[in-house]
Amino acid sequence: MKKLRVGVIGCGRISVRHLLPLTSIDEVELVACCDIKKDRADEAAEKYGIKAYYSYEEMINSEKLDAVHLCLPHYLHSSVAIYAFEHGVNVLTEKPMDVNLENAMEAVRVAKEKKLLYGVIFQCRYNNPAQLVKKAMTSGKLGKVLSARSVLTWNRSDDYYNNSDWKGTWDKEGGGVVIDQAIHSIDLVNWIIDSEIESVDCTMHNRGHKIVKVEDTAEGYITYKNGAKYGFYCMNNYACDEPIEIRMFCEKGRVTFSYHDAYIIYNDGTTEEAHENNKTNAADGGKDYWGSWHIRQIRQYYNALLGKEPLEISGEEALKTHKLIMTLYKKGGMLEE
């Protein structure tokens, strides 16, 4: 069988995930990878044994790809998707799907308009531990999630902005914490809930940082169609990256859970728990933050692009998320005009 031709888009930190992921999946051949710094795509070229470009217009112009992965600052994701779709090219993005939400809609709509797959980032959908409580969930275990919280202490220090020319902007990044952190465990409570917002509020504040003016705290309250609250706290003000905790109390159990663990204890006295045991993180030098399923959302993708399968997180699934996370910058009242 024709494998794929695919090509990454961004030869960054986060690539690893991508590119290790897509050399064990035998329905794909990865071709290429691009950046604008060269050092960058000439060191992941070599080591995947693939060709380096500096332009991603010249890679897919000329490599004539089935698919692309965006490894790319926030801003860039949606145009780039979107010169992808108008050349014939599927995409799988990481997230967020952009810096606004006209942008990512727009993505969105050229990608249906040509008849090509969209696929959004969000790995921790993928955890064991969310699993377990996304299928407790849809079985009707658990019942409706009456209410729901999330809190997120990590550090990101200003040497890491420093370090960095697009983190830390409005413009480039969208925000801090929430964007960029905080964005994994609101989404994952907003898929679990799985219900329209009725209402969202939230307040932002840069407490801690000199060298960038986007938010590193946050704290939120959302309330859903089906009755369910979600409150969330969030800061990357601490000395280190706590794992993220949420807690859901519903009709049947309640629910606490981490990218690492999951534990339920229905009303009826049962228990469920699940744990994260797959360490590939030091490995492949990821961070442990990230998580170690981006590989199985990536054979997912590809087994909606075989049509093997309807995907999971497309572009329409993604902008749930995405809505909300602009509804919060504009509730949070820290956007620059």
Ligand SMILES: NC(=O)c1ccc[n+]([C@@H]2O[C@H](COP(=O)([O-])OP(=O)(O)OC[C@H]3O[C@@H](n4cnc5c(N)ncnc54)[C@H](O)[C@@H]3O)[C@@H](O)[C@H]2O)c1
Given for the second form:
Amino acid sequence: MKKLRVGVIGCGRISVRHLLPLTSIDEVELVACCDIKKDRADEAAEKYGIKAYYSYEEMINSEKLDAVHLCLPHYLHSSVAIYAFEHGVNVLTEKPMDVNLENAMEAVRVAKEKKLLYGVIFQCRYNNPAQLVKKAMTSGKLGKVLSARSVLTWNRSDDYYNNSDWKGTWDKEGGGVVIDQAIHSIDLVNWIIDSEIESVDCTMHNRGHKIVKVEDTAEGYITYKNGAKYGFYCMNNYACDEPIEIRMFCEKGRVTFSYHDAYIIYNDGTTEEAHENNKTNAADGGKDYWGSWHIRQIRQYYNALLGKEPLEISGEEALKTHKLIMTLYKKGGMLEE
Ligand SMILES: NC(=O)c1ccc[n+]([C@@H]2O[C@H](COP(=O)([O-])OP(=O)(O)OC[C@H]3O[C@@H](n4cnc5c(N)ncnc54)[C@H](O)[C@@H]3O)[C@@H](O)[C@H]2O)c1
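Taking the form predicted alone as the starting point, write out the structure of the form predicted in complex with the ligand.
Below, the chain from earlier opens the complete complex, with every other chain and molecule after it.
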């Protein structure tokens, strides 16, 4: 069988979470990688025995690719995705879809027009605890979510921002803790509640990162048309990376979950739980506070590309969370500062 030819664009920190899984899928052949920083592209190319490019246009035009993975600064995601679609190439992009809504919607439109598969990484949805809670929700066992809350306290040091030419900037990262880190916990809750949003309120502050202008702290309150109410708090000025904590008070039970564990206590006294096997995840090289299941999502994407099952996290699906994130920034009030 002819293998799908795949390339990775952007060879920075997250790229290993794409490069490595791509070497383990039988139907896929990882053929090329690209980074404008030559040393990064060369290093990845040597490690995986693939060809290095320093221009994504050149890679796409030379390699007859079936799909590209985008591991780029946020502001480039939609424009590079659109370039790939216009050249007949499917795309799996890292979160977030973009730094604004219009570009993200345009990428979804072009993918649809060209009948290509557009996937967006939200790997935390593939953690065992998150899967258990979603299943209990969709089966009706938990009833509707009445209230949910999430807390994320991570550490992004001044060095983290100093060592990047795009993080901590409004134009290239599109914000701070909300668009880059808390997007995972906000996405999990939004995905599990799965209802149209009625109202959004949010405050944002920069309390501890004086070298950047973006927010490092935010709290928000979201109401849904199905009656659910969701409050969140996040900050990336904490001394360590704690696992996210999510709680849900539902019609038929209560839920507590994080990356490692989920516990459901139903109103009738029965319980269910799910856990992550740390060894498996360490082998995959993931980090145990944000979820390391890129490999599950990447396999799902290729199963969809091969026509074996529908794509789970499509551009349309990811837009639900992207719209919410963009509204949080409008309400948060820091964009104008
Ligand atoms: N899913 C997750 O849990 C997770 C975790 C970390 C990062 N990410 C996401 O992954 C993406 C990349 O983040 P990162 O931490 O790897 O950033 P990074 O800065 O380490 O890597 C980005 C790379 O893109 C390269 N690049 C910039 N412009 C380019 C262009 N025009 N063509 C080719 N290469 C170009 C840069 O030189 C850099 O090497 C972001 O969207 C980030 O939010 C996701």
